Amino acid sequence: MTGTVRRRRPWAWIWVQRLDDWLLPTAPPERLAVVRLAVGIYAYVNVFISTGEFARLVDRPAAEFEPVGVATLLDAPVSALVVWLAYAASVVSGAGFVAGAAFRLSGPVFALCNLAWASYHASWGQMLHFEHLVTLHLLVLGFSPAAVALSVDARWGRRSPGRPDLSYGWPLRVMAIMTVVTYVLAGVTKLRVSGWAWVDGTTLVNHIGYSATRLDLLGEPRPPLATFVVGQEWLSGPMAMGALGVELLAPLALFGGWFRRVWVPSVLLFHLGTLTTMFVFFSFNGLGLALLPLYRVECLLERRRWRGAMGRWRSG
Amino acid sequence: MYGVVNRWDAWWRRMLTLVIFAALVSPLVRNEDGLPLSTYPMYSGTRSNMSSFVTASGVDVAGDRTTLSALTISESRDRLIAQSFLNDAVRRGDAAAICIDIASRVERSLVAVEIATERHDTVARLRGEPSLRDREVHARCEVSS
């Protein structure tokens, strides 16, 4: 009997190969460009919303300066001129980032300006964790070929139109990993700091009470659902477990399928919950922008999809 | 899957992914909150229903206290910044200084500003019950007319 003997590869090797294929996907340039537009517009609007914060930090006494992040490179607060120059650099490079104009320069500059501003902003005694993930996503986008499509550079022919490629797919995979890891870290930190005590719901109710009281004492309205949730003792345990589940199980969303279909609405509900019970809203996550790398978002550009959706809406 | 030309490209991306992943989880190992790498410790600690708050209140002619807004307290609409502004000042022993600073921004119908630490039962407060258990005034200053 003759024939070739096929060597079977060990199952571990097959899984490593699958993991490798998953880690290094190809994607069309439009997918990365849509994410650039969404994240870029969000960050750019934030620059303008933060104008008052730039002005406020200019006048802060040096004694209050406790540098974090890249601001630890500084021995003292920078001058007002430097703050406003950084602001101007953010405005100019941000416009380039969103439009995809001179992106080889504007991409990295806007990402680094954002990192510098987020660090400097957090260096005055209040770490705002809202800024971390968008800063990380901007760093990936800013140093990636995110302006090959849907950009001024593409229109002016500075970049050749690309086919699906690893260089467009891998940055999105890294951003997706960053998103889910932040949730896992938050969940692990809760368990590490409070143990399973966090799960029974008492801590969550006390956090809601604390947030509402703090707002009361600053003369601001309470979150709309705070009083209701604190009044329903049976609700706190499932809410706490649900929150922890959303955080710790986040990595499964990377593999798509039914878990992503369940996890994404759950995480949006989670952020809606923190907004309505504590007035804490991680807008980058809660608006779904942090979740875009999990999807083939270039389909948003297909006109026939919009036409179909509009047609279905019109026909009721 | 990759041609000869792309093999190097794939390898450095694998390595860089590992480095990024290690950097992301490194705050857990170091147990250190930073930016942009963090353990995301917000709301992670156990919290009692009894909490202390540093407050800034306005006092009117009748002696009644009113709350002051975040903007009046810290010149920022962000309540977290206003709260940390008060906390940090009391921690540094600067309550008297920020009292005068805040008094320059309040309405002239008020006669004084007080910086105090108040202890509240926060859950009782949400249930509509009296919540103030203790109050320590750090600084009181007059509002110049």
Contents of the next structure:
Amino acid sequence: MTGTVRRRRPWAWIWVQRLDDWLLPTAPPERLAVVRLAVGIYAYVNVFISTGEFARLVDRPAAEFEPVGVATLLDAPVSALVVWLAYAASVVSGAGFVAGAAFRLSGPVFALCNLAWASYHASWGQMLHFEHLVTLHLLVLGFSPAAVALSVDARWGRRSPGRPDLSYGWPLRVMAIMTVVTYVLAGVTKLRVSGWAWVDGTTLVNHIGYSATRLDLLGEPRPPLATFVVGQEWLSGPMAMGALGVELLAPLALFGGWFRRVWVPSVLLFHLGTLTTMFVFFSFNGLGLALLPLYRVECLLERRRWRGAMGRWRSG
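What would the structure be for the form predicted alone, rather than the form predicted together with the partner chain?
Shown below: the chain alone.
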């Protein structure tokens, strides 16, 4: 009597398989679509808020142009006509991005327009770090099937909502990794630049004091909690350590569970703290939009439908 002997797979192969499953999870198309709507609306509103910046850059002297990012492909600033054509392209493609209309075209175009604008804007000596993460998220969304659901394309039959699939899951995983990496980089930078002075709160107090003093000299109101924090020496150390912990431990939030439930509120509190002590607020992060890929946000749609059904039942 013969039998087949099952060979056990090497433990290394098992862990590789688990890593592959984690990096390429399945997700319903609605989850990716909700994130597209949230990130897209934020970025689209920002286009209109930045209209004055487009106009300002047109009149800047060419000597101040120091290209970074994709702008390094340029030898000199572009003409006013090119700037406003790029603005128009952002407006038109952004509407398609949010609505999910002709998304195979509008998605990549809007993402690339944001990349070009972020690089060109930063090439004039003003590096706005909060632009970077939303641009990276747009690049992932713009080249993914993010308009399969909750879109004009789906309504017109260009795309039919499908079952949960890894093609809807991997963009969200990549976006989540991008988010936590930005926090880790911020924490590492604090330690590299300030060292122990950051850990004991000295650098943090200096930043808060400098910000408040600068606003005083400009005749602007101080951040509401700046004076209180500077006056409480015992508070600076725990605040600095808390900020560092939020940043360096961010990758653990990728695995969900209790740590994500603690980390996300801590991040929101961290951004609220920078707002109330230094008037520094990264709105994409502080409003929680950068954290959406960590959650099953399609549940919001299910609750809304459930409430709508209950309302119709009661009215009937």
